[in-house]
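Encoded as structure tokens, the following chain is the form predicted alone, with no partner shown.
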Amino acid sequence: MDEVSTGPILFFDSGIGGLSVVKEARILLPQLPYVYVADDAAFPYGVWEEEALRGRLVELFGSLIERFSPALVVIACNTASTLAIADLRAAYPGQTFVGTVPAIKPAAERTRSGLVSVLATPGTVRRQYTRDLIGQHAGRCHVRLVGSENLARLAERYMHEGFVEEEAVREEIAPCFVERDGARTDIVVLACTHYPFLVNRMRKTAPWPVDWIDTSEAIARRALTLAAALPPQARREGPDVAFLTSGRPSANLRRLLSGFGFSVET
């Protein structure tokens, strides 16, 4: 009996941050066809007004679902997930979505000092969803929310050009480090999928060592669980597909996506 193809897994982010999730998914789900969508025409999401961004996402996903017929959608973006995943599930009830949320629960379970920082975009920091997670899972901790205006842009630049100014990274992460009653922050949650690409620079410029929690593997494992329930899929020949909403991928970006196994589709 031939295998049945039910469509690819679609990974979605505002830029290249979702590739940190793709990297983990390639290890766990190497046999499945992928589509990567970067809404670079609207990047960065952190500066958008909530209602405008929510409307954009609901409309955009209508066209993406029609175009790619995904078996599973992984929203590899904290901002999009915390803002719009409920709206997307309501608008497209036949589609399975995997969201990305700040890893506040595991941080609260792992901290020894009780001082945890959540490093995110301004939008994720403002969102009630994030504060609800703190109330539900980190009531005994002191959680500092740090909204970075520039870190996602720095990560994009680093991945495109291979260079980032360490002092700029230092300035963005500095508010995460708190000393209180003889204790120090010991965990920083990376609540944006762009940030893991800069974690080595963060370690180098941090004032003291901390545990940096990245949710990429957890998201990939959730996708693995849901994918296991899908009909078996035929592996598509050739590279997987990447789609950029701007329609203007640079040569550097094409090379980057190629390195992750994607061919850019326009």
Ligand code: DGL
Contents of the next structure:
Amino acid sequence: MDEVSTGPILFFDSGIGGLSVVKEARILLPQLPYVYVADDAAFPYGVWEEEALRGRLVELFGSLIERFSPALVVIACNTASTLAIADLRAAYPGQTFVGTVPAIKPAAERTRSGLVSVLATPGTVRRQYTRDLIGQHAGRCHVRLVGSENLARLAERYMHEGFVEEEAVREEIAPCFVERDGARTDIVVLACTHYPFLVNRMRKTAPWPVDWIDTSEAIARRALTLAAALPPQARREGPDVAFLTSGRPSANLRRLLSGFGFSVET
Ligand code: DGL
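Can you switch from the form predicted alone and show the form predicted together with D-glutamic acid (DGL) instead?
To see the whole picture, the full complex is given below, headed by that same chain.
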């Protein structure tokens, strides 16, 4: 039987954060063609006003779906998913979307102290979606929402330039650490796909050890389940394609993307 190609898996983020999901997906789904899209012209999403960002995402996906005909779309961005996943599904009903949302349920199941922190962008922290997840799954925990102004930017810098100031990381994560009635925070949910790239620095600068919950592997597993239902696909020879909305990738960014198997298309 001939192989039917139904298009690539499209991974989407505002910047390099989605690469933390791609890294896991490459292990589980090595055989599929990928496209990586970074809406870097609009980075950081965390500070956008909700209506404006929702409008931008719905419009942008019209052109991305037309251009790449993806078999599957992975929104590898909590800030975009918690805001617009329902709108995207409604606007493009023929398209399958995998979203990325804060891992509040597993954190609530795993905590022993009952003190959990969710480290995210200011946008994700403000979302009703995030509040609903806490109401549904973490009613018996004390959940602290920490909206970080700078961590996504620090992660970008680290991945582009290979350098991050530890003191800056320490300051951003400090509000996650709570002591109450002799108990301490024991879980921090990394609710932004940029953050796993800084987790070693976070471990180093944390006031005490905690479990850092990273959803990248779970998202890749979800993509694996959905991809299993697709017709067999032929992976192209050579690198996969990355597309940046700025159209101006730096040499460092090109190098970084090439390390993840992508060549930049403009
Ligand atoms: N990587 C994105 C997330 O998972 C957000 C970074 C940003 O654009 O602020 O939330």
